[in-house]
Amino acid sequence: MSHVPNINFFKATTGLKSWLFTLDHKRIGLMYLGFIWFSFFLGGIFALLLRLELLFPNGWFLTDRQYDQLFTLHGAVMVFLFIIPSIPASLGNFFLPIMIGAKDVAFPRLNLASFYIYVVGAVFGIGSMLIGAVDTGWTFYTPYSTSTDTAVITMTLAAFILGFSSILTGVNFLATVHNMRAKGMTWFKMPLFVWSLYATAVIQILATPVLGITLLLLILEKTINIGIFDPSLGGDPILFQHFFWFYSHPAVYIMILPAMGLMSEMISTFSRRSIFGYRFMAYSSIAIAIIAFLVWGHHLFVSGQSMYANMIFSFLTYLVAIPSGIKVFNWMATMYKGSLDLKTPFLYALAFIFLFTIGGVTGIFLAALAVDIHLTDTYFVVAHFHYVMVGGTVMAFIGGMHYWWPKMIGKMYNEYWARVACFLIFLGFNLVFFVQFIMGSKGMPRRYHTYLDQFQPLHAFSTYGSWVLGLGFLVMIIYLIHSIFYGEKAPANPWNGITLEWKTESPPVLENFDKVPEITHDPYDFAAVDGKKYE
């Protein structure tokens, strides 16, 4: 099949086969994006059903077991199929090579293989719902997972398979960043989104095998009754928690680090200013990646582990707030006296700062040992987690998708409806989750199907908010699909950005650039590009 390098990647080759067997990182990124949005839709439906069931204190249309299965599926789909791969696999795959001036990733065939491994893992995960939906919670804690008769083996095997996709993507990104940067692009001329993907790749490669081995041990224990985690077989369930969280807390930063990189791109472009403290921002991504491996024990404060271990993990949890705080302060300093342009991607960036700050501050509450004992396993933890993961990662992901939608698709979306959707999503999210801080502080346990009547008004308020949130996402899906068919043709640089992806056509040509670029200025030096000083 012949390729035409100087026309856009959609038209360079045609037909279904050209997509299924493509080695082009841009097409692979878009295929990931489609599957990731399907996963988000599935997990979102589960979430709406959960909130509907919790409208009344004694349930409504689900049995206790069905409720357990539904919240397990919501968590497993959202974490393993959506949030972890969301930004790196879709936007990262599409833009990392372009942003460093490369034609493709280092290993295009490995990239395609990682996509199909993700699809196979997703099939196992969704298939396990049909066999017998798991009711253990998305963490698969023993002895629940070893005693239930649901499809634990199939679901954990799905997560095991998905881990390989994550590792291969990480290997590919590291090799690409090390070996394929354009002439003149030194380490400290790389965009911060590339830095964030680099730090994320380190975590993916080092932490994911721990989860894989843990889930494999769980499968062996369940199939041939080896006593590893199950206390009835002589195993230790706390050991499972240590193994699981040694991966899963770094996984939080697999989710949030790429979001932070996206934030830097959007804030710099729409503030028309260089990122304040660029080197500190780059180093803080690496610092987060390192400290992420040292804080898993804060998930076990009430498990009976040593009080000295608790003190150390509490200190380290406070410590990880420092590089995260550097990023927030530097974004604010970048916007200070900037020429702010309130386009939709920037609105999502502002929403990220507000929501992620709430998530971060409430994380400090949970790092305090005395406070955590009261708040553990309450709705306070649910609210904190969602403010970080949805208020952080998902807001940045949606903002990044709007930021790069004209570049990826070559069409402009309707700015008015995009702002309406952003407002509805922001409002709906806060209506759903802010009251859960109040519920949790008053003692409402998480995961409970039934609850005391005193919590009903707050649960109802949260449920009504979920309808606003769902409406916002529905509006967004409609105008984005509309833009594909009826949107105005996008210019090469609709936001006047100065990183390399804005130097190519919209959508990009097959080999990304007509000629190999050469880097002559810092990634966010607007003054050098515009020829005037920004105060």
Contents of the next structure:
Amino acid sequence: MSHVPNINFFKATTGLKSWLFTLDHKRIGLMYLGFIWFSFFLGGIFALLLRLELLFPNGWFLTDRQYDQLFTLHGAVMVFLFIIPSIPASLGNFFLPIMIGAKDVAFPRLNLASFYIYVVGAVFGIGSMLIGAVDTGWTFYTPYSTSTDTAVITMTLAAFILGFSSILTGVNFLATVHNMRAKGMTWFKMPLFVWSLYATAVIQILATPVLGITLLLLILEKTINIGIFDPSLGGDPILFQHFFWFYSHPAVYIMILPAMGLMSEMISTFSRRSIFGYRFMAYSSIAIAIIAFLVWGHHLFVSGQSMYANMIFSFLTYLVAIPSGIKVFNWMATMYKGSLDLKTPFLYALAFIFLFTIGGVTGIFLAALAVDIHLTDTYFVVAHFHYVMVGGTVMAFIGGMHYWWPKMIGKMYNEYWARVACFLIFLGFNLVFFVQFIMGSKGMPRRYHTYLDQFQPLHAFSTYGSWVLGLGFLVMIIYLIHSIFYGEKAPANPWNGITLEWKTESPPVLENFDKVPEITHDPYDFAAVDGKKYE
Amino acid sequence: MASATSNLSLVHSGGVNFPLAVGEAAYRVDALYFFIYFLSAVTFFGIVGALIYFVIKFRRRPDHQIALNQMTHSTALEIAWTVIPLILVSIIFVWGYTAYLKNIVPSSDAKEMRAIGRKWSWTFEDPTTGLRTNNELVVPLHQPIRLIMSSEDVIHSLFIPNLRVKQDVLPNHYTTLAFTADRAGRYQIFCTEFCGDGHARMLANLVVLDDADYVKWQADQKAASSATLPLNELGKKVSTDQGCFSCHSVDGSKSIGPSWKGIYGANRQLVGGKSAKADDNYLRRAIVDPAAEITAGYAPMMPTYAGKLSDQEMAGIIEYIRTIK
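Please show me the structure of the same protein in the form predicted in complex with the partner chain, now that we have looked at it in the form predicted on its own.
Let's see the whole complex now, leading with the same chain.
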């Protein structure tokens, strides 16, 4: 290999083509980051419109069909274009190689290919809106999805294509972790973010093909009338639900595991404290990845599934809660007697613990069979999964983006406005969703365009909250964009972190390190740096 | 109807969390719910309390730059916070499953009734008397009911919040729903599986009558079905029962289908550029073969009612439409 100039990766080459054809994992990570946030804001605008429409019981600016299309698009964009790729494809791509002391991922060309596959999938998904957006809900349940006249085929094809992007990224990360670790970077010296991406990659590779096959069967049924799911052709609609959730429940852990990894990084750094229970943390990620495959049936408790299947799925659902609980307790123990630096990324980590705990305990309600019968398909479920997905994954993603913003962009953002935005997002989120638990247990079904008058004050409250939440994100966009142009130059290690990414410059040099770093201590061994192992 | 004319409010009855419970199943659900609620509150406030305490006590200050302790693990603690939650969730699991079994298994003396769901209405039938009602399930007080349910098209789900019971309604096999109501009154029924444009209006009522009222109701129903109503009143009753108003308004407002107001005798602009006068034969075709002529601006959504309505009932609906000017 020829000599690589010691120059930051933004300046190494320039011009549009140098980005479009780049094989640098850092550039690919940043391009993902841009597309992923674009998708988030698109899905977010849909959400604000939905809440606005629900201000009044009989709707006021959308037809039934438009409302149904809008909640479907909100779900599909947020799930397939935003939250599944979110942390792994952007921050994971950028930091996984750096954190294990590698120059790049194992297959840089494949990495670029997964990015373009993602773009093609996104074009299909967003394009389907122009030719008659789907109105089935993001779950595409049959036989409704085989009988509606909206663009089900285009949207499922989009999800099918996006699945390949996800699989290829997973393969790439697995190979990278196995083969590209620097000398001395043993498995148990890897940062927990790397462990979590590894567990995520396993799920991506094993579960995503099932979704691909299912959606392909759905397309076959719609186009050439092969009876698989549609009872009028001799198929079974419940089979679709089993297939669909066999992917989509593990996918929930594709969404949350990388967030948990990020949490460990941020909590350790901002507590200046070795992570508590490193091995339990690593093993619990793997345990979650395995048990995640065995709980899909809890989405089918009222579908007509046998009561014995319900019993087993209820039990396994409780089992998967245990490793998540272990993580929360270990983060708390990590903060105990630490030196807590209340910077913005850490505030998001605190918000995560607060919100994810609510998301977690409300999951216990839903796993209890008798209680789930009442709560399923109501707003209680909507609130529960938003507390997990937004309160968990999105909080960690935003926190992680702030944590690594100086490293990725080389600029500092405005700390004051970042805290303001964090507060608005935290407050707004709770205003929108907490009241939905009560609406749900009171009986308000989900996916209703119009509703009984008596629910109006609760719906209106939730809608007002959505404006606070939207304002928080608006503030965030403004100061982040501002920082790119006018931010102070970031030092190499603004938070005094001790994992490898803090040992290179901000932004990193072309092949990540001037010389391959020496691994001298465990990833969170602050005792080696600060002393004071035990009191 | 012997009881109140509107459904018991879900929001304003019962406590903060639930609508008023009106059956055994609901009491079981609520008891377990509040047990989990209590454990959750303890867990949540414990975690958040500790979080706040740590943030105040251990926040970074000029004289507190590095951690006081670098403890890396404690097997005893790890085992404690694995095993204790495991025991608690095991209790919840067993409680949840046994309560579920009691709630879904109907008692042996249950009265069997049929429910049929379709886009976007419900039909309920008592097979012992042959009495059929639309969007209104009428049952005797304290009588265990076993509802045998099926769908004519996509998946629906029947949900009675006051009883805490819910079950999907499938097109390819029968599902059942068991419940006993122990308070007379009118209660809300929802469809809770997304089924298209009219999903949110696929509503029905559960009417629980004490024995005397139930006997009287049965007698009234039988009398009404044999009595000769004037045609337009018959039409109004039939179109209410059949759920026509899920899609057609009578006040001129646009819904899934065209409004009936002023439609009789009017010229209709059709999909494909033709137009037609909405006379008796046009309206009859619109009922028995709705896909044949679609008014411009609407989708061909309506199912056929051929075979579901008698000639007299169809004439009644047309007469009724004629009265809506």
